[in-house]
Structure formats: structure tokens, C-alpha cells
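The chain below stands alone and is given in C-alpha cells; this is the form predicted alone.
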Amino acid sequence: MSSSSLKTKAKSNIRVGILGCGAIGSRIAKSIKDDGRAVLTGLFDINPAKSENLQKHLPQKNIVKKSYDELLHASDLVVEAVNAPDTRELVRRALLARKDVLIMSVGKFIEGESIFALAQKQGVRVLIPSGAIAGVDALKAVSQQRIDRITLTTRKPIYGFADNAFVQQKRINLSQITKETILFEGNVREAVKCFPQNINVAATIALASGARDKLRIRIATSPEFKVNSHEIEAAGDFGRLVTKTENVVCPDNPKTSYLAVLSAVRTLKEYFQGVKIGT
């Protein structure tokens, strides 16, 4: 279901198809080499213009795919990265396809059971980064206990806010924020659903935990923020776990963490090689 199911391949050359040409699929798809264990396949994006523009930056020429069809025709492993309405339905098809798949948009999984009861009855895995949060492979472990409670605070810039429909709908003046300011407060749900672009971490806290249910989300910004912040508690038997992680923001990207990017790119070296380290 996660990178904690991961197993050795047993073939050289994984073939990863790039579904998304974005800021985040683009980083991701120039960190793949062909080393003897995976090979950049296949690129494809709704908007053409991006993943050709994205193929003059490779090495590997010709992996243009004209239709989604295509690039799952011509990969192994699938890298979603493209936040879309039906990022639900692509991932699905890929996995009836019996294609491993890397999710990028996890906010879309916070109701994920179907998903994931999908992969495992096809014999795939879905691999879900940390991101860009520190304490996931913690809450995983813990989660085997009972969790009383877990709040993410998440800070970040004015600017990563820009055009968020949430903020507008509520007549948020984000030029006229002087002090930080709270523009989210309330459950996992509402949270991924109302920063769609900006709150992926919350998705895989709940989905690591467990208990996306006593999951409280607090999204704040001031113009004093220069890095994305997430900061997690939770406690519970266990005892008490808090982590904050503040990161520097993804350069192609203002809405995202470079720390995300950098996540994903570190969960397909694992994939590839077949050695996983940590929980």
C-alpha cells in the first residue's frame, strides 16, 4: 500500500512514466537515471506544450506519449503528479493496468481504502512519499497504539496562497495581512479540500496515523513567513511526538516544498533499489 511494502524487482530497468509535467513531475523526472535498475519511458501531460518543453531538458528523446493509454503501455511504474479532478480515475486505470504507482497528490486519498484494496488485489503498490513533514515513519509505528490526538499547524508565505479559491470565497484580503493570521481551521477533510495545492502533508499524516478522525488542521500565513513550516503533536499511549520541519520552497513552485520533491525522489531510489530504511 505504501513504500513499507516495498520488495526487490526482480528485472533491471523499471520503466517510470511521468503522468504530469508540472514543476514537481519535471524535478522528478530529471532525477531518474537510467543506472541499470530504471529508465525514464514515457511523458505525458493534458497540455502538450509541457511535456515537450520538459523532454528538451532530458537525455532520453522520443518518450512523448500522445494519450495517458500510451504511457501506461510503456511503463512499469506510473508517477502521478498532476492534482487534477480525476487523479482519482488516472490512478485507478493505472493500477487496472497492473502498474506500480507513486502518488504525488495525496490529499485525494484521504478516503483511500478502494484505492488501496485495488492495488493489493492486482498485486501493485502504491508508494506515498513523506513529503514535507518530518514524523511519518514515527505516527506509522505509533499508530499500532491508540492516538488520543494530532494537530498540524502549517505556516507558509502569503504567496503560496495566491489564487486559492478558499480564500477568495471568504474575502480574504491576503495584501492587507500584517501579523500572522489563521485562514484554516477544522478537520483533514475540509482541509485538502479547501487548500488542494498547499496541504498534501495533512492527507499523509491521517492516511500514517490512522486516525484521520482526532486530526485537527490549523493553516496560518503572515508576511513574516518565508519557508513553509508543518508542525505535528500528537499523543496518545504512546506518549508524545512533535516534530517541525520549515522548508524552503519549491523553485518552480511557491506552493509546494522543495522537501516534497526531494521526498519523492528519495522513495523511487528506494523503490528502485529494492533497500528500504526506516519504518
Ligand SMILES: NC(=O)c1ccc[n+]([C@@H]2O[C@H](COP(=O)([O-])OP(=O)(O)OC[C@H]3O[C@@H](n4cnc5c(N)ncnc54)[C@H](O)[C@@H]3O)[C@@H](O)[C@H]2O)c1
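Residue numbers count along the first chain shown, from 1. None of the values given here were measured: they were computed from a predicted structure. Just so we're on the same page, rigid core means the largest C-alpha set that superposes within 1.5 Å between forms. Compared with the form predicted in complex with the ligand:
- Residue displacement note: Asn200 has its CA displaced by under 2 Å between the two forms (rigid core superposed).
- Ile177: CA moves 2 Å or more between the two forms after rigid-core fitting.
- With the core held fixed, the Cα of Leu95 is displaced between the two forms by less than 2 Å.
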Second form
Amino acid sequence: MSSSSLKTKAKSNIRVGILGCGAIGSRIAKSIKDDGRAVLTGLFDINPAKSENLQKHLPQKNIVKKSYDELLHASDLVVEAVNAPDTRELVRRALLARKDVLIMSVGKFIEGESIFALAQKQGVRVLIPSGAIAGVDALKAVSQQRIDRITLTTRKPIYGFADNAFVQQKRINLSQITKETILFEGNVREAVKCFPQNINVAATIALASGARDKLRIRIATSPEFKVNSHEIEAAGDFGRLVTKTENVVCPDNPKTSYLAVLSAVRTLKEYFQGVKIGT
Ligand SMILES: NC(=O)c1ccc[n+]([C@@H]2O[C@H](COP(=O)([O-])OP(=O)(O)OC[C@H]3O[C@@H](n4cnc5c(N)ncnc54)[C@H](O)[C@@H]3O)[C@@H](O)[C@H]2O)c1
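Complement to the form predicted alone: the form predicted in complex with the ligand:
Below is the entire complex, every chain and molecule, led by the chain shown above.
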């Protein structure tokens, strides 16, 4: 995007469309105040009851769209907050229509190069918030140096794994766990397959650091864990960094950390204002 178009966007009312009116999409929609920089112009959900229900809680009138094409038509920026098998295709369509896109389902873009190249070709921007972790600012900075290793350790309460296919397939008896136990250790690609619920955070680390192949994922549980936590440890030419995040869950969706919502809202605020703090 040229600097002149950046200036234009920062000054004018950016039309925002929400794709997916679940926990994250709804909270982002409510955060957009039509303050002269941004205006909420569209809601679309594959389940119309979701978008209709969200509409009832918003000051903007008649912004529910009947199709994704209608949403694209009404937006300059699309907020992707779906849990769809075809998320990549939905984002690709937005970029082809020359819309900026904020991506929440980062796990779907772990190999994101082709999407980023498309955005560049189209002259539009892709925004990926830090999401449910701390440390993305530093990982982006140190990606310019040699990184030797990154470890992400995700700790969750036992109930967080109750319906996990990997745990069932490995015949891990969760009720017999009495102390911290590693359920999985492996690379990002294996983690995507075995623990799709944890992959957004891992994908964000992989993309920010540019060191996908140096990234190890550990997933642990214990009866003592009461919150979802993510710990990053990285080392390289820059030195060493360690961050730990202990997340409360989003009241509307216990699978989503509230920090992910806050992070997205702040990313959008900076985008609307044209002021970016961090890294
Ligand atoms: N980046 C992060 O740190 C982070 C953290 C938490 C969640 N997430 C991801 O963000 C996404 C949204 O999370 P959420 O908690 O709001 O989920 P949610 O389940 O509460 O809401 C998702 C909504 O998407 C809708 N939907 C599904 N397929 C659709 C389609 N094809 N078109 C339109 N709408 C569709 C559903 O009907 C639902 O209303 C998920 O992919 C989740 O994994 C990212």
C-alpha cells in the first residue's frame, strides 16, 4: 500500500465488515464506535441467527448482510472471526476484492506466504493481532537475527482436553493425572493436527519469528492448572526471552482467551488511527 493511500485511510471513515458473529466478532463489532475514523457497515454469519442477534445489541441499524459478497461490497476492512473449514478461501476472496483483512484464525495461515503475497499484489493489508500471547513484539524484532530455538509451552486445565482426539487416540487417562504431565511435544505441523484448538498461538509465533522449523510445542495439563497459560522461551543471537501469559476465558466462548479479543480491538484502533506502538 502506498503512503498516500495510507494517509487517506487514516483520515476517512473506514467501513468495517465482520465475518463471523461469534465471541470474537461480536466483541469487535461492539468496540467500533463510528467515531469519524471507522464505521461498522456489515455483519455476516453463516448462521443468520448469530448476525441478527448481534444486530440487536448495536446502535448501527440494518447492517446484517445476506451473503459474504454483500459484506465485501459494504466493507473496506473485513474482520475474519470464523471457525470455518474454508477460512483461507474467505480471506482470499476479500483480498481479491481489494479489502484489507484482520485475521483471527491464524492457525489456518501457518503457511501463509501465498496469502501475504496476494495481499501485496492487490495493494491491501493483512493484520494479525498478537492474540492470546505476550512476546510477539520481541519475536518480530529478533526475527532479523539468528534464532536458535523457540519453545511454546501451553498449560491448560484437565477439562480443556476432555474431547481431544489425540488424547483419546493415545488412550491417555485424564482422570489418573495427579501432577503436571506433558501430553504432547512436537513441531508446529504435528501440533496443528493433534491440537487444533491451540494452534492460533503457535501459528502467530511461527509467523512473527519466521523460525517455524525451530519452534517446539509442548502441551501440558495438571489438576492444579486453573487457567490457560502460554509460556514462550526463545534464544538466539539477541540473547534470551521468556514470556508467560495466564488468560481468563472470554465469557461468550470458553475456548477463546479474553486477551485475544483485547488484542484484536487494540490492533484495529491503531489501524484506524494510523499510530502503531510496539516493535
Ligand atoms: N489469534 C488468536 O489468538 C485466537 C484466539 C482465540 C480464537 N481464535 C480464532 O478466532 C476464530 C473465532 O473465534 P470465536 O471464539 O469468535 O469463535 P465462535 O465459535 O464463537 O464464532 C465463530 C462464528 O463463525 C461463524 N461461521 C462459521 N463458518 C462461517 C462461514 N463460512 N461464514 C460466516 N460465518 C461463519 C459461526 O457461525 C460462529 O458464529 C476461531 O477460528 C478461533 O480459533 C484466535
